[in-house]
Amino acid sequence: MVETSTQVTTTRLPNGLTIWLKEIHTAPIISHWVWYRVGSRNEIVGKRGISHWVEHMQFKGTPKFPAHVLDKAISRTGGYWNAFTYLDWTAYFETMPADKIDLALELEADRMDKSVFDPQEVEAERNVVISEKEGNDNEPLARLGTAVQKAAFDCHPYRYEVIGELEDLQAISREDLYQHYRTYYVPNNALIAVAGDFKTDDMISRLEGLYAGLQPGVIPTFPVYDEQKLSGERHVEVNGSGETTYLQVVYRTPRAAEDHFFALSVIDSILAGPTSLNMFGGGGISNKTSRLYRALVETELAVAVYGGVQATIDPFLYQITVTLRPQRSPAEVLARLDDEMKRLMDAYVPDAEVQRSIKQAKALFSYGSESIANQAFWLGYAEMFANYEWFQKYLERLEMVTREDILTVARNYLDSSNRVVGVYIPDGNMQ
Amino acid sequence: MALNTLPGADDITRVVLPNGITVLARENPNSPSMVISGYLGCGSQFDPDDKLGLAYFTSLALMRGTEQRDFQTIYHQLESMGASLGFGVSVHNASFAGRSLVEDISLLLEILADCIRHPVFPAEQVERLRAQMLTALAIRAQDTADMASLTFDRILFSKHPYGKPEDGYVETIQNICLEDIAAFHRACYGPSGMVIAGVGALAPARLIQEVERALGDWQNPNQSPIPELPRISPPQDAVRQHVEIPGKFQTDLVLGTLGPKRSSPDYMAAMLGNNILGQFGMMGRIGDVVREKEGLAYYASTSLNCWIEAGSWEVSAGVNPSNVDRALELILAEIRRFVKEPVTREELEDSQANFVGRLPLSMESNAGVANALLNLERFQLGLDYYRRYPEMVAEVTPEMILETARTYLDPERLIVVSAGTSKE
């Protein structure tokens, strides 16, 4: 296991909020992140992007730091802040000097449940987010992956992109967002993570002032999604511009918390490359010995092939996305990939598949522990989903996998009665 | 934050070896891995006009085969370790990026010097390679932002190599058959001119060894000179075009003008008026008016952006297609009040600070490093640029941004690009 530096120091305050610590004092910065539990996975339908619409609120202001305020402030420290809005959660970090973090600190705090959502500015944002939405939609490989994932699921929520649907987008109201944000951003639902160049126990007594006045809320109780197993394969296709043809490929997976998803991580390693934990830092590693892309590129069907696998709270899809070489049919694609993926229910992945993918994961983590934003994004990511001893052992619980884990969880999930196969057909190239 | 975690000469370590090739080593002992990055001098200016995209052509197929080893043993050598190693190209360069864990940096650096050294361009692989560079274009083709900003720069800079795209053109890609590839990989490559920076866990002396035992021993008797490129001047008139994708949602804008080279005396006053204009905080001026206030967009921000031989000076947005004539006029004012006004003091001081605060958060990784070691070779700054460069902020005023602003920015002769799906 890679662990660059000093111990993690874990607490949490009276009124339910979590903190997670972890001294690093290899250079005079600190990153420090807010995490909220939720995202995409809690909206209804005529409310979908309704959480990352609120992320998007969320700079627009308290009256004790409007907007540009906060916002010259931070860079003036020549600090950076953003916020990612996921299906299971939502983000916020401050990347700082050392000696400026305060500002950070007071802004999170304040920002938890002093928020405007002035309406003139909601109206103003309800168009940057539709317009962030018709720059996604540009792309036709987006488009594909929309469809895909809608396909994936008959009812639960992960069938809808985090962006939302153009007609809620039109509909949502100042009270839906204000109430949306009333409810989640609530210390009982959050979790503070900041790694960096400071002292413990004056952060811990930093936080404690800052949060202790805050009051926990309730929070609405997930509902039981009857979502069953795909009763066989299903397809979509997606017309449009262009002339490349896309191939995506998802299956059902488990969830992050379970045994399987790390044999799961293993074989995607094996398939198309291994996919990296690191939000900063670290880059990726080719995926030219993969087993898909010699059997889809080197053998000309295809230009380009990515898989990704992504840990989530509840089961979501194991994606592989193949771009094709003009000419070529997404039925002669597919069919060699089902070959691939025949192959890894047949046999055994010889040990020394296993153990490349082990080192890559390890490299990866080695890559993305340079940054400290990406050390801080850790503390808090897996308690997302799972804890935090999921992202320590992980890489043990990948060393733990075994040739058997990887056939059965080929055989369980990766059959094509568990998949959804999408196309896209551009209108210069009519297959 | 103290300037001493900055690199500066004190820390860096540049030596030449006796065939040409500059090595700059800075040690971080905090890390587990190296990252080498660097350049050689044979970027897109070599490409003939009838052949656009043969540098990058060529820069891509080095790893697909040596004398030693072929694309799959190349890959399995450097997968298997978790490394990764590209190429790419530049108008003035090749370049490459790669990265291991320190145990495995002398392979890294022997798989890097085969390819540059040794590369024997397999038929079927330079083939397959053609069609994947391709389809990149076909989907370049479809990209609202890719294809507006091509055609900004094809119109700006004209006949110059910074006005022809690196990746070329679906026929000048054709137009490129094998003997050319092995052709210019012979007159291009060589150890003259190239720079090669690494960063991490390993100390410099022995970073230098190892480079000198992969790259030591090269030499090019044969190698080409950098060519005489056109001059290059500004805009004579303003210029609207639109290049026409069906099937969008969104327009993407691009519009500008020449701005200044890297070496320019005006170079700093420029990169500060131009945080002020459309990068501070939220994207500047411009972002606060199309975005904050108006909603028009996610994105409008400017990019300054200063080469060897000149700069464009570039604003960039996306937004629905019934709001573009709205945010060219909203852009368009931006840009009159920057040349009719100083700043204000508090906005220099707020950039200012910006500029000082986020250097050192810019080098915090290997790779970070790498880059800003490779910058002070690449634009001749001195080792201890980083160290100086707080006093060259602190130095502009709001006079020499004005002043700086009106030498480049015409808002009469502006280039203005759109690419996108008309509202019709």
Second form
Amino acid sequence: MVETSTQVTTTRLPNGLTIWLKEIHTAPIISHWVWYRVGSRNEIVGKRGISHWVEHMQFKGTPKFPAHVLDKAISRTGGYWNAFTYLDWTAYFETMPADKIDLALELEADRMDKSVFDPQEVEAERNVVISEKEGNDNEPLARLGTAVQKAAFDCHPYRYEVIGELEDLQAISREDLYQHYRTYYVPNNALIAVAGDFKTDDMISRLEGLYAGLQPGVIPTFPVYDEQKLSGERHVEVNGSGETTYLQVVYRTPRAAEDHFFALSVIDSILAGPTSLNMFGGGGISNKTSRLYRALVETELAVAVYGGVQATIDPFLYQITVTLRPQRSPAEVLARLDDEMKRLMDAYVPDAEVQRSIKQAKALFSYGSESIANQAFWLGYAEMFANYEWFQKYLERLEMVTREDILTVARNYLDSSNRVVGVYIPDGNMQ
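To complete the pair, please output the form predicted on its own; the form predicted in complex with the partner chain was given just before.
No partners, no molecules, just the chain.
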């Protein structure tokens, strides 16, 4: 069945593959994305990091597209391709001249079903992934973020970084990887999103010809994790090399599909400047008018401050990260941050500040939705944690946020009993 609305067409093949299409004839370009509903959220004990590693293996070739020809084939057309693994999903994309898009379509259909997972490539990539993990572990902010995220959850897989655990990366086998691939890389667990210079009927026909013969799989049931409310503020301290002290504070927050998420996005804009929900780029806005910038940076307590909220299936985290100035202590910076949180929760935000913050959040969201690649991105991304209507109505939902909503959400989520406070303490030695 094919459904069309506001230039967007969606259809589902008998094998469960979902297709989203948007014709955009402003340039002879097509951006093609394949999304799989699998990320670190779907991993079990002993297999942390397997989704990200499978993503790496998808670039190691099929019988039809051997590894050594993939990059050359895309590059020769003037195209660009990449992939990304996150908490809830894994995505692959190619943005190419419209008359060369068949290469991308054929490549993705082939590696959905026929990736080789050569044992030698598996071992080579084990070293690559472990090196990536070790690189993160040597970076102060990454180390702090990993510790804080783990402390913020007791049982939900969101407590683990996408890169995984070192002991698991050392132990995962070729068969583990291949089984994960065969389980989740099936048409009924995938969504194809295409935007650009094509005719919808023709694109549907092309995709049907490539994917109709693939068989659906049996997707494992995702367990419901009984993640209890935090019983009080938690503290994490990480010690390591360097000369810079960092403070990171995270609060448990609602899932993206909840109404409170939109008010939280405005609160983020008020406190630290708006967050771009588009992980693949889309401009930036100065946060110099935000409350925490004025309270921490302009008073020379901090060098920088930024916030971050992400759209996820399950409740995740609102993160505030502060780079301290030399000779300033985490305690005094946290005290000033708490003053701002108390001010936010004790009184209504002035209407002018609400409207300015909404305007900034809307502008950043719009910047991340303009290009053909970004429009293809949103066709699939919104479906990974909610639905495409969430994207279509996002700006409208921001405009509906009131002073009362901001006060309610701030009091519900930004209390100190609902957070983890992490500090990175440098030893003064540079590696």
